[in-house]
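Here we start with a single chain on its own, the form predicted on its own, put down as structure tokens.
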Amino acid sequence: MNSAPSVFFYDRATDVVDHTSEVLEGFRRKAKFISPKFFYDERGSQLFTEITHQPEYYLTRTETALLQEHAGEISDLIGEDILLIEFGSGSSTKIRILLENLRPSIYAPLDISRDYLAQAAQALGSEYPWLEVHATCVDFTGDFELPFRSEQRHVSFFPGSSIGNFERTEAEVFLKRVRQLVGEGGGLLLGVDLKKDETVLNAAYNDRAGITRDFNLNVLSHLNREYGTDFNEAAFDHLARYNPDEGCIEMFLVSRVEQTVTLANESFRLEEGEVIHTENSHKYAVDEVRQMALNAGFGSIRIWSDQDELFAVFYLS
């Protein structure tokens, strides 16, 4: 428990050897790959908040302003006295509009990046007096259970499009696993990137000042940092570029010599020009959406989007 009386922490992080043992999975493979989940330690969190300042990254200040411009209508539509539970804590700017407008009785903000969620906990406990936080570290992309108990409404917040981070299939079981989480009378308010001319897209995740690019080279940092790799982040470029026939953009870092990385007192060869895949954001149709909103137990869905067709929020419940 933290110091704090109206603010809570567990962790629930799972250990490093179950973590070591993913990215060899990751290695092993021939198309190698990083899960995206270890791009965000500290240092990673807060690249991707200055990402999301960069003017052509689009998604931010989009969702942000849906947020803002259906506060009201959003409110009125989830209720009061509820349990909010946030996956993926972020920066917390975006929740502090749901805060102001919903005063839930609970917040619970989720993340696997322990000391960022900590801070942006113990923040907004002390900006917020009236509210009770309690924050989890934990994988939430994986099956878990809430580590307290609570009898208000469940209501959950997913924003950012993070949805996109999964494959398809996956993004199904997910949004069944929240169906679960906030049991009947529950809630999700989603925020998902729609399908869009890829010039727009491919600017987005190629920003000119290069903070994608230190974004992505710093999953290695962390890797070294944490997990005993040996990676050389100067030897490694950053490429990302939409796939129209996936419908979403995929990350690489590319090596940019032959070169041997250790990871767990094993071996791995990259060659010139090798890539090691580290994300994939997939882009939505609202049709796609609602249908896999449909499939995964929700029943009603409502629908904000910016004129441009660029964002969109949903709420499921």
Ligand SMILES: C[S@@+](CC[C@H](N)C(=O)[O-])C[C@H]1O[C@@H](n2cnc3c(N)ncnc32)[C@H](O)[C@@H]1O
Given for the second form:
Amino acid sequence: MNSAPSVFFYDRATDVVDHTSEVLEGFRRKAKFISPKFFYDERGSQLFTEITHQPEYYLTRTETALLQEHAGEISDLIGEDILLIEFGSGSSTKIRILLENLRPSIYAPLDISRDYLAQAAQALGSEYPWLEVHATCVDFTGDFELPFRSEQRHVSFFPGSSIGNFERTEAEVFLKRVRQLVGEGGGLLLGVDLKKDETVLNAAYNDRAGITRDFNLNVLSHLNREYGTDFNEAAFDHLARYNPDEGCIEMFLVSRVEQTVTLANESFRLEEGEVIHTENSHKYAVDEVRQMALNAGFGSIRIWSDQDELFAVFYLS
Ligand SMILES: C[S@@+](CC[C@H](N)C(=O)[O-])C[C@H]1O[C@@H](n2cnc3c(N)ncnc32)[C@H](O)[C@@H]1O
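The structure above corresponds to the form predicted on its own; please give the structure of the form predicted together with this ligand next.
Let's see the whole complex now, leading with the same chain.
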């Protein structure tokens, strides 16, 4: 679909991953699991954007401030005439901080949330008429390829500490894949939430306005609509807590009652108090990221962090 001269949209959502099998596999486990990627239907994306405005959610404002403060230096390091690929672009808000300085030839946002991505790409195309936007709806946990060709040098942007949703070993594998994608001369601008006092972390994932709770519960409505499950949101509570042994925030839905849920003709029983694990958000020390980047084959690493060392932005090349 080509919706405007400079905005192109590619739908590759189901090319590489069978989502129904993935949901079923998560439910058959002893400790039930739903991948965090299922948070993101259109409402989920809107709720996530609302989360980023909550006072407890320091991640977005800290990363944004870092990008603003260092935009010139970051742009100089990255260089001109690039293909800029953003993983999990959501509202494409953060990239706006860099666009005027960077002036990439092509901006390629990738996201699983189809309608939200399409709207964000259109908005960006209208705001920056000089920019060519190639938006792809894709599950980036699969082994996908870009649906278009570009001779430009490739640079990736992966903000929001979304890398924290991967298990630690998977995160390194993902970095390796990005390194292959960007190739020689390419780079990755990566935002990572750092390890810190757990009261700060617990507050960020339990905002007082209850937006993270609504975001967590919304995964059930998304599964009902897309995969034909019969969840009742009201029968679950939100639970998010820091696990210091794993160095990660773990998010769950807690069954308020004993209940049965069906998916693709299979029934799953939930005891009262039983949890469904919906997200891990791993927190890193700067040195852990440095090591992971080296293991993934990146040679040069630049790091910017805030005074309180809440968050860090890395440029790996
Ligand atoms: C935590 S939000 C971050 C949004 C934005 N980049 C930011 O920094 O504020 C994660 C984004 O990644 C997308 N996403 C999550 N899992 C994905 C997957 N497996 N494949 C593609 N996009 C995914 C979501 O739709 C969402 O827009």
